[in-house]
Every structure is written in C-alpha cells, then in structure tokens.
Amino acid sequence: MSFPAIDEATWTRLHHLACEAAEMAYAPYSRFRVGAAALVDDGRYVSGCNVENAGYGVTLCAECGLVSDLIRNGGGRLVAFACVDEQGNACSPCGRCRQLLYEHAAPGMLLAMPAGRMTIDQVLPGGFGPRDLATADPIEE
C-alpha cells in the first residue's frame, strides 16, 4: 500500500489540527480537553475531540470523533495519528481507542506517543481486527 509521505511538516500539521480539536472539546466534568488528528491514506486529514457525558461511561474519546469523521468523509485507512491535551502535550490513546484505531489503521500506521513515534502494532501488540474475523469459520445454524 502506498500512502502520502509522513515528514516533519505532516507531524506539525497533525499536532496543530489536534490542538484545534482540543479547543472544541466538551469536557465540563473532567476539564481534560483532548483533540486528535490523523492523516488518511488518500491524503485527507480527519480530527475529533472528546465529548463528555454526565454518565461517565458513555463519554466519547477524541479518537471516537476522529473515526466518525473518517467514516463520514469516505473512509480510508489511517497512516499517521496525533492526540494532545489542551496544552498540546501528546496523549496516549486508552485501550478501547487503541482497538478502535487498529480497526481503521493502515499497516504500519504511526502514532505520536508521549515517548515518541510508535507503530500501531507497538501500541497494541497482538491486536485483533477484521483480518482475524475473515479467517473464522461461520457459525452453523
């Protein structure tokens, strides 16, 4: 699979878009505003912010908004990803969001993590996704 080059200008743009998204976050309970941005394999950028809810368990992480933006704008595979808090510091996706990103990642997708850039397979080793389901035997009725 061929996708756009991921140079320093791309990482700077992802960081900027993630910071813009964090400004729009709805976080009245935790006051922890998060924004996420990603590059899609066709060169588009997508973004999202966290949206809290009084029933904490139904809060949406920024990655959920990002994937919704991805699907709404035609789908594709994510090749580079950044997530930040409102100060612009890199954030690690939670476990649920790592799974969500894995589902929509291009092979070798890169993530800007607090410790540096890592691949999706490094942040979710042994990930389970659509390829695993394609090899499963159908349930007989």
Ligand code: THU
Contents of the next structure:
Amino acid sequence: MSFPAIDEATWTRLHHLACEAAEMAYAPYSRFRVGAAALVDDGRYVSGCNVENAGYGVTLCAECGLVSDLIRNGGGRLVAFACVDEQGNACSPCGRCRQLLYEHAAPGMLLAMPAGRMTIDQVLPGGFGPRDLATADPIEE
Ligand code: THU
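In place of the form predicted alone, output the structure of the form predicted together with the ligand.
Next comes the full complex, and the chain you just saw is listed first.
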C-alpha cells in the first residue's frame, strides 16, 4: 500500500501543529517541551505533547499523546510525522516511541528527522509488530 506524495505545505502544517503542541507541554522536570504531529491516511491531523510526572519514569512522551489522539478520533494509519522541541527544531523520537509509531504506521510512513526525512523502516529496521505475534499459540483459558 502507498499514499500520495506529501507536499511541502503538508510538512509546514505538521511543523506548525507540532510547535503548537509543544507550547502545551507539561515538562516541569526536564524543561524540555516536545510537540508531535502526524497526518493520518484519511487526511486528519493528530498531535500530542509530552506530559511529565514526579515519578520521572511515568512521563508520557509527545508521541504517546499523539497515538492517543489517533485512536480516540477513529484510528487509521500515520503517513507523515514531525516532532519538535520548544525552539521548533526537529526532535528525534526515542526508541520506545519509534516502536509506538511502528504499530500505527502506514507502510513507508515518513518522519521529519533532524537529519532529514526518513521512513519508519529506516528509523526502526526490523521492527516488531502485530504480524510477529501471528504465530503465537492462542492464550489458554
Ligand atoms: N520526549 C518526548 O516527548 N518524545 C521523545 O521521543 C523524546 C523525549 C520527552 C520526554 C521528556 O518529557 C523530555 O522529552 C526529556 O526527555
């Protein structure tokens, strides 16, 4: 499956949405505000910001909020993604978030990385996904 080329206006919109989301971040501990935005295969946009916690490990990355927004508003496949810091610089998704995005990515999903645009398979080669569970024995009840 593939999708139409993502034009520059779409990347600009994703960047703006991610910057807006970063402004809403709750990051009193790291002071590192992150915003993420993505285009869904049906044309919707979804976004999220990081939400930290006094229990530091409980922190939710911006991508967690984005995926929650995606599912809450009907699901679908992510086709293009941007993540920024407070200054609007492209931010590299952490390893856990690459896995989170992989689950909901359209084949060939593009990410605006600090080094330029990359596909989901470039940022998470050989990723583990739903298909890898297909061979598991059903849970015995
Ligand atoms: N952070 C994200 O929101 N997404 C990432 O992919 C990288 C890290 C947040 C988590 C934490 O609130 C702050 O950045 C510093 O690690």
